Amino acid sequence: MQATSYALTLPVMVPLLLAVVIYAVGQRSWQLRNGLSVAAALSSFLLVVQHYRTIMADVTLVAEFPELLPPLGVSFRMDHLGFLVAAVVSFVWLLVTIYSTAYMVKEHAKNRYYPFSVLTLAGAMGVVLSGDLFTFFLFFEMMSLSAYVLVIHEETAAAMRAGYRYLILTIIGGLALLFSIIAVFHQAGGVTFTPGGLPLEADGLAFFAYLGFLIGFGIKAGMVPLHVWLPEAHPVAPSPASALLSGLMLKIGAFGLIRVVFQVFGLEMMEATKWNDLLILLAAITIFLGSAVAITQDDIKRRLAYSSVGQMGYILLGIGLLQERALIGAIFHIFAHAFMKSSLFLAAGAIIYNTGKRKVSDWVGMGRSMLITMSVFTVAALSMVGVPPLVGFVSKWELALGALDAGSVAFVILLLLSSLMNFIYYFPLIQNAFFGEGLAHTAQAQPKRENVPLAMLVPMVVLAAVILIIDLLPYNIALELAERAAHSLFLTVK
């Protein structure tokens, strides 16, 4: 069932307008600037979750504005998938913004950081609530270009180099998406996301459109070999910006691929053409290389960045397998990884904030002096490995079942191998932080206490609590939404 609701525009328009206000008031009052930044994310979250009952009643909400930017128009859509991702993006953005109010005190150019962070939020919300490819493209470009300012925030030579690489790849990705959208419109006469897919011909033009989508969304999702911007951008950005880039923005690329595979090309075309085999191959390479390279990194933010590459491979694999349980795992991992990786980057940021130590080898004994922060890091890291009952276990379980549904034991082995590599690059770090033999040699170098502001500690603890308890609750709302979203995408062909 479908219903019209123009309130769908509010989670996008409120932060978009507030970004302008925040920029204007930033010079006059830092308290008002920070408060409005938190209010922007909070309002966006509340404006999304108000539709919970409607979405759970299996009603898809739409808002169409055909008079804007003709002949394509602008449209918004909220279904189970859009609701889940929009709620995750706005909620985690809220926590990261609260964290930023304390972390950014030591940073420069704060009056630039906050409005562009909120503008990036508006772009991200516009993407996940888009009803068609053209609207998606508009907000995707807004989000990507706004995030460039976050990447180069430090304005060091390394930051500017990383920003340049990010910008070049963003432009390439945008042009690839634009080509694909034009090709789809030429064949189908429209670009609206449609259950079962648009009426496309499985010819050369459609295949090149598919390649364009893989490039455009693959760049944003950190898919190998299009990931080269990611390990350069994350280490140089402020830690809260890294949490947003890795914890949330990478998922936007995967979200776009889900829409394209199931609601543009459609499941029947993908199964008939076997074009999904290319996505599966790239996903497998992404899982292995991302995890393998992460092991070699001593800089904690580079290790986390390469870890994100490997984790995004899980989501891409779940999409490419074209199995309902695999897609459940992919969608749930969007939720899980948003919380896990945001926790890790915020915890790493708190340690850097308190000690200035970025190298993993310097974290010996850190768990004794920064118990809360390292406990948050540990919970998130063990969840990334897939330790039950933490949230990361559920998505890997569903992905493994989906791989078996597809008749592929090899991908189950790959998932287990990746979990082993996750263990290799996380567990020694945790072990040394809490039980390292070098504690006596580093005690004087470590802080005497956890001198981290409450505004930084609370968001980290909330994220870790979700990771720890959501699968222990009688009702896992995120898993329910993932199941409903995947079922609805497969229902049209049954």
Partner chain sequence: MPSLIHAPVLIVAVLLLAAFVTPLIGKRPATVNAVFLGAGLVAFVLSLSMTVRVLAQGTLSYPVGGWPAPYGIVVLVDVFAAYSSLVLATVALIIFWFAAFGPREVRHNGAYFTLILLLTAAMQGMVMAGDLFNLFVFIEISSLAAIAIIAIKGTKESVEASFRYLVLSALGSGGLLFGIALIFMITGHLNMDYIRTTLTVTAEQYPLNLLTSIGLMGVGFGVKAALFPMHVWLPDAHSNAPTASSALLSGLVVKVYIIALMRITYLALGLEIFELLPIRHLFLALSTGALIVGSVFAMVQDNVKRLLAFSTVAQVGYIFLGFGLFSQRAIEGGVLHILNHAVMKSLLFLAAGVIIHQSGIKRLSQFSGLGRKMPLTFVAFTIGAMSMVGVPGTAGFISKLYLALGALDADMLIFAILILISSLLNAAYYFPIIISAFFGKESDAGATDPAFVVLAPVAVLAGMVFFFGLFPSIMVPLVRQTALLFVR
Given for the second form:
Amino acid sequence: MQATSYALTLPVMVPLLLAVVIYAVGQRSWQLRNGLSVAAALSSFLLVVQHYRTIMADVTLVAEFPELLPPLGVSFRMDHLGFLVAAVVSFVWLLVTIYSTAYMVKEHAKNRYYPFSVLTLAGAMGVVLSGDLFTFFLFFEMMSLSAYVLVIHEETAAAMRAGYRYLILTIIGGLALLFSIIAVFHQAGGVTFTPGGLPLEADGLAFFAYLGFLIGFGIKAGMVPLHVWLPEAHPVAPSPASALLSGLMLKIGAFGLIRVVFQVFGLEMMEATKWNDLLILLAAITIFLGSAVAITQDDIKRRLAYSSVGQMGYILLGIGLLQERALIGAIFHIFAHAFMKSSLFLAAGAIIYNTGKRKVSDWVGMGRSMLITMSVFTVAALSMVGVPPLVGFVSKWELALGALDAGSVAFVILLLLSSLMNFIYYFPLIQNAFFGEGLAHTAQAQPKRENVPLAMLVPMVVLAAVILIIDLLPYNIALELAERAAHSLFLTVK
Amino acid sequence: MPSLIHAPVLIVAVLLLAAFVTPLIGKRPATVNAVFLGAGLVAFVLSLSMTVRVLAQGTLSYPVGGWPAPYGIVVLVDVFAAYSSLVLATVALIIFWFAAFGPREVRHNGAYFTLILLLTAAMQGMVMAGDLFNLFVFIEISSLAAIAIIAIKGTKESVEASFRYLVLSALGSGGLLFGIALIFMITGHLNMDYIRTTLTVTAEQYPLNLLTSIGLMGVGFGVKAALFPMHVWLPDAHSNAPTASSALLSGLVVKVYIIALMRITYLALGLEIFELLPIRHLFLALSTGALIVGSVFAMVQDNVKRLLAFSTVAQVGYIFLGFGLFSQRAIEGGVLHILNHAVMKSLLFLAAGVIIHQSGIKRLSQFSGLGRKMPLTFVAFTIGAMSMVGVPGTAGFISKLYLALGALDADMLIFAILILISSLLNAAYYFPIIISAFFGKESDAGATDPAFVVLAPVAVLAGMVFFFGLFPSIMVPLVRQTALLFVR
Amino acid sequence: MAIIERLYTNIYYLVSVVLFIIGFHTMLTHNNLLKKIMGMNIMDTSLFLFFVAIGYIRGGQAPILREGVMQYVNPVPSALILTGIVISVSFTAFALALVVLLHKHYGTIDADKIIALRSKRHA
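Next up, the form predicted together with the partner chain in place of the form predicted alone?
Below is the entire complex, every chain and molecule, led by the chain shown above.
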């Protein structure tokens, strides 16, 4: 069922306009600037969740503006998938923005950080709520380019280098996407996301289009071998920005891939052509390589960034398997990983904020002095490893079931192997932090008190709480939405 | 409004009249500026109302002095001419403002304005001319004025560049006149409509004449429009001129010759020419060369204005590419790019001129940190550059989108990829400038944003980049009908 | 004999093409800026001749109505060429002015030397 609702544009337009206002007031009042930044994310979140009942009634909301930007037109759309991801993005963004009001106090150029953060939010919301590939692309570029400013925020030589690499790859990815969109439009005569896929022929052009999407979204999602920008760019950004980049922006790439695979090419075509094998292969490499390299990193933020690469592999695998349960896992993991990785980055940020220690080996005894922060870190890390009943377990469970549905035990083994690797790179760290004695002077060098502002603690704790309890609730709303989303994506064929 | 039928002639007449009045009305800058801008504004209003009329009532054919064709001179304003005239009038008006209130680079403003007005009048005449000889006369006037507005700066480099431009331009003119003579020889007409009807009979009798004529005219227009590989004069000429001249030359002048060439093809030669001769393939090959060579040379430039000039070489390639692909959308894209490139390249040249004037820095390697000192100017420059790269939401994206769609419509996948690769090349030379300007280490050069009156035209152009990027539909009726002139 | 006959009837066209090539060649190959301008003028003149020759009819009279005259020369090309001459004159004048300026700046009117001087200054 479809219904028209122009209110769909609001979660995008409000932050977009507020970004300008924030830039204008930022020169005069930092309180107003910070307040408006939080308000932008909050209003986006509220404007999304107000549609909860409609979405749960299986109604798809659309808003179309065909006269804008002909011949492709602009349109918005909110289905289960869009609602879930939009809610996750805006909610995590809200928490991260609250966190950054305290964290960024020590940083420079705050008047640049906040408007661009809100602009990036507007772009991300636009992507998630877009109703066709073209609108998707418009906001995707807006998001990617404004995120550049977040990446290079520190303006150090390393940041500029990483930023340049990010920018070039973003542009290449954007052009690959544009090419594919044009090819799809040429062949199908439209680019609207259609349940069951657009009327495309599986010829050379369509395959090039598929490759273009794979490159464009693969770059954004950090898929091996297109991940090269990610471990450089995520660590150099300020910690809240890293949380946004790793926790949310990567998911946008995966989200785009879901849309393309199921609503542009369509399940039937993917199954007939076996193009998904390429995606599966790359996803498997991504899982393995990301996790393996993460073990070798000593810088905590680099370790987390490589871990993100590995985790994105799960989502890509879930998409590529073309099984309903695997897709549930993928969609749920978009939600789960957003929460887990954001809390990890925020916790790491809090420790860096308090002690300036980025090296994992320096964290000996940290858990004793910064109990709350390290607890948050531990909860998220355990969830990453896949300890039940934390959220990370559920996505892995669904993914494994999906892999079995697809008849490949190899992927189940891969998932277990990767969990083991997650364990290897998270657990010693936690053990050291809480129980490690280490060299006496390192242990004593840890701060006596947990000197973290409340505005930073609360978002972390909220994130950890969600990770901890959402599976224990009688009604797991995220899982329910993921199931419905996956179901409706599959429903159209069978 | 019945008087509107005189609009085509009035546009040219008003500009010409103002051209002769400005040096005579004394030394008070206020009066000179008033006449100068007034003429530009009147031309704009007339052009706009004429365009509206042409859209509503179809092609406007105006016999000058009431003498009908074939003996009288006819001004023929179809949608393409109206569109071109409107683009010219709009962008020219903004550049006029900059020439009047921007940083002063020329000793005698009165004389400078005369040349600018002459150039604009000639360009307006050129896009609306209905016969070949008037077309030629306007081409010559515009060439001479274009050369003069480079040399008027008086520096060694500008004089030398303008002399080289003059020599090549004269060669081009020679070719053009020869071509026109040959066509006159086999048809006995100069009026484009009559030529077309006569050619259907005589073309078969004198194929050699026609072929030579097309070749000569092609070279003539190619030189003047700086189509690769006849672009060698452009970088020096455009980069050494005063700022307002550079914007006019790169933004408008090169395109006017493309418009004139295309008008000759469909009005005088007839569309059959595209089937008889491999013009399309020639366009495709040359524009590919232009895209690659222009971008690659732009990458290695250190002088900001030279970089912009080389980028123009590449952008001219886009317009020819649109006509070379020859599908409806591709032509729409090429025609839209006439407007979009006029807006964004003028923006870039004006912003660069402001930067050079305020900071005294021409070299890109010294731009480091300048963006923080003059943020408004550099934001405008950034907008222009983003449009060049084709970031969605800007005007440049729209033309690239249409061109790429058109390439697929013409079943030429490779050109869709070429367009995207050239975007990447553009990004490779525009983005480092911006990054170093905003985030680079600050140099000790003192610079600030100029006064509002200087920045106003830059701001208007920046606004137009977004406006045409977000609402291209406003131009769609004109552009679509123009494309239909070619693809029936 | 037929060839000579054809040459004779087309003599104006032939001469103008030859002149055009001479002018073109002079313009492109000579380093002396003044000679370039002369080449430009030769080229223009050849075109004027060509244009006028199109309209000329052997034995035709000036197009003024008189008794006993049956053949008139086509006046249109001649009229057009008047405009062409004006354009050519202004181009020449402007080009000469530029040469004067260049001579003032560089002390030479040899294109090669100017380029050499310029590149020396840059280096």
